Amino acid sequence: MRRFLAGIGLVTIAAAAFAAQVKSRGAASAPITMDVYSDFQCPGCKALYETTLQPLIQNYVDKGKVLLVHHEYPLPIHSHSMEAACYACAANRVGKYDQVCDVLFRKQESWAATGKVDETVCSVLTAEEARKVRALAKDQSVIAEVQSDIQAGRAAHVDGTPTVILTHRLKQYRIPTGAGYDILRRFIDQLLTN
């Protein structure tokens, strides 16, 4: 018996650990789930971040209505975005992934040009949030995350950023890359009615 709760814990921490992992938004009962693949140093990955995502996440994922997923899936194309993405992951680890995936796309041309992603990340973290991003970032651990993210989007045939995906009744709808906020809410509308 001892032994069987024992294997329940470590099966309980194990969900916990990929609870930490998973950088989402919204209730995890909401009838929508949008995931998001995207790259932080993708110009279209920012438009869409901050004209669609914006509005989307006051409007719907706030109220329960969705449920947003972040997939780091940096592009080989982008030099500085790997390391950005797994800041973002190292961040997510000490709860600031929102700001720092806002200061990332904000100031995206800036970093792009110059490389400065630790630079452009700490300046939203605190001195000791600072301290464990930069070793974070370094981990095998949070490397493996990026790695995941990207292994489930070519699970799902992501084949550039930012890719959008909606679930709703175990159907999944793939969003035409530029669908701008107007055009995505009609349409989670519309399956919110159905």
Contents of the next structure:
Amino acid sequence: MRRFLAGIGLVTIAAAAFAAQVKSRGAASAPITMDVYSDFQCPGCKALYETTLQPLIQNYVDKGKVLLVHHEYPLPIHSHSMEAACYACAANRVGKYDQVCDVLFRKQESWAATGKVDETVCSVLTAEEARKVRALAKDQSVIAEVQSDIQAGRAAHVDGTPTVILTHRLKQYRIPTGAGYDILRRFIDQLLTN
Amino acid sequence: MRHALLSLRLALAAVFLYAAYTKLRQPWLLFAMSIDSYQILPEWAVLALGRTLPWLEAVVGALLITGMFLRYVAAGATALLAAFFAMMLRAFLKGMGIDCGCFGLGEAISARTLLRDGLLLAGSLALTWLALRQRWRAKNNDDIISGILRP
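Having seen the form predicted on its own, please provide the structure of the form predicted together with the partner chain.
After this comes the whole thing, all chains and molecules, with the earlier chain placed first.
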């Protein structure tokens, strides 16, 4: 009995640790999973975040219909995107991923030109959180987490950003880059009614 | 010339049929999203084209195989390819970074896709010209024969 309880405890801890690292939003039981591979320095990713993901989060993710999973996919052509990805993953560990994601996209032009990723990220954190995030962003486990996202992207044949993959009943649909929210919404509604 | 016409006709037919197949095997709204990403047409037109364009491509491909109404079908195929090429060139020059949508999903517009579509357009133009020339020659021959036979 003791061993059984210890086993359950270990599984719970492992699941919690895994959940802390997966940058997801929405109900795990949602019928549709939306995997987004993006680069904080890519203008197309900023457009996707601002014009498509924001209304999608409001109308589908927060209503338990879609589980949104973020994957970092920093492209080598962008000089500061790896650093931004590490900061975002670090922020996720202090529960501030959404805020950091938001500020990184909102002020993309500014930090992409100046390289001031730290300053941009820390502008939405408390002093204590900023201290933790700065340390975590240089931590090997965070760098490994970003590398793991990149590997997952390669396995999913991601060849550019943003790449959006919807999964519904084990079937995957790759959403065309640059598609607007209105048609995407129709497609999600169609999947939900099927 | 007859061989060139046949080769071009069958090659273009294969391309149109393959393009139709890759679109029809996936939910039509995914293709509608590809059209939408070009940001040219209003939503109603995107939806209408998303539903009908793959079928139109299939019909053009089938007609090219049979060779029926060749002058009209070749001209129609050229018009379609010219429209696709113009849309792709615009997106490429604007740096939109979107998918081509030509043969299914996941192929970004690049110099390679533009070269491919440019070659297809050139082939279709050549086919249209050859079909018109063949028709013109056949008509001329008919006129000559009828002139000879006229009492």
